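Below you'll find only one chain, the form predicted alone, shown as structure tokens.
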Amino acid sequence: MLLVGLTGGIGSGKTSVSSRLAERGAVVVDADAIVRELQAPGQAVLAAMVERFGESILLPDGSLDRQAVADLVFNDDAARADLGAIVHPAVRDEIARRVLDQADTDNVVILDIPLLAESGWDGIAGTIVVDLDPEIAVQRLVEFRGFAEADARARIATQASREERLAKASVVVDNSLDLEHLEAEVDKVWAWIESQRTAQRDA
């Protein structure tokens, strides 16, 4: 197993090159995706977090009101910490599960991480990490997934910094331009994942 971290800021299009290194045979691990599923009905994590916030952070079909929730610890540092100490554990033992079940095989492990700057993970051969100008993610946020711009500004601004990501990049993919110019940048990517393979098996 070759196991690489990705990364990037909200808006930075991160989605958009796992995506594409998955269609390259790439196991993606998708820390947000693991999120929703333990915060699904029924899971412990949602249940925990009904405890500590109460029933308004859910939906009338009981499934959870992510903007609810948005709104109680955006501006709220205690309440922020609590949410991140019933949800951070959880989705680090989830990630860690599904990375050892590829422990044994020769697949290259995409761990995509937003938070992967701050938090760190240990074991990896290198990391992505996507790049644009924040102005450009701002009008991307505003655009197509409909956050006021107060709000896209905050979001970024709570993230390391841009500087902070590129400090840490192995490879860096630039999204800023189309999307003709983000395949070119992923075969980039690709070429550099299998010179760390061939390197992994010469070593």
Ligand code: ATP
Second form
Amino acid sequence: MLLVGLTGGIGSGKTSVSSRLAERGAVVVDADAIVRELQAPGQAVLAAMVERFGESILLPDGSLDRQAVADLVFNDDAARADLGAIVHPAVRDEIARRVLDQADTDNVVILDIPLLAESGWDGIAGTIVVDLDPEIAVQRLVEFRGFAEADARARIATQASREERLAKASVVVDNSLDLEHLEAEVDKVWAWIESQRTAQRDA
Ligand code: ATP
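Switch over from the form predicted alone to the form predicted together with adenosine-5'-triphosphate, please.
After this comes the whole thing, all chains and molecules, with the earlier chain placed first.
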């Protein structure tokens, strides 16, 4: 297994990059998808959240009302810390389990973790950073993802800065241009991955 981190700010294009890496054969471990799975009805994480925050975080069908949770922790540091204490260890355990499953394979495993630049992960051969001017990320979040502009800016402001992220990069994907350019950037990343695999085999 070659384990590689993938990170970038909100709306930078992590999913667009990871899906293109998957097309080239990589196995993607997506932290956001794992969060959603662990917060599904019947899961222990959702039960613990209801115990802490009450039934008001549930929609009528019993699924999680994400906006209600976002509203509850907004401006409440203690609530945000409690939420993190419930969700983060479970997510880390599940990521670790999926990575361990791949340990004895020849696969390239991409860890798509939004906060990787902040938290790190043991055993990664390097980190791919998806980079673009945050103004372009704001535009795309508004145009394609239905964000209010102020909300997009507020979310970006709470994350690591562009410079902090780039300082941790082994290889950078420039996603400031069109999708054709992104495809070429992903080819460049795949060449870097192949060079890492060769180095790993020869070590
Ligand atoms: P999040 O942080 O919310 O997980 P993300 O980093 O995974 O987001 P994407 O969902 O891949 O980002 O991209 C954000 C939006 O911008 C999507 O709607 C995507 O289709 C679009 N997008 C990504 N790259 C480009 C590009 N080069 N040109 C135009 N649109 C793009």
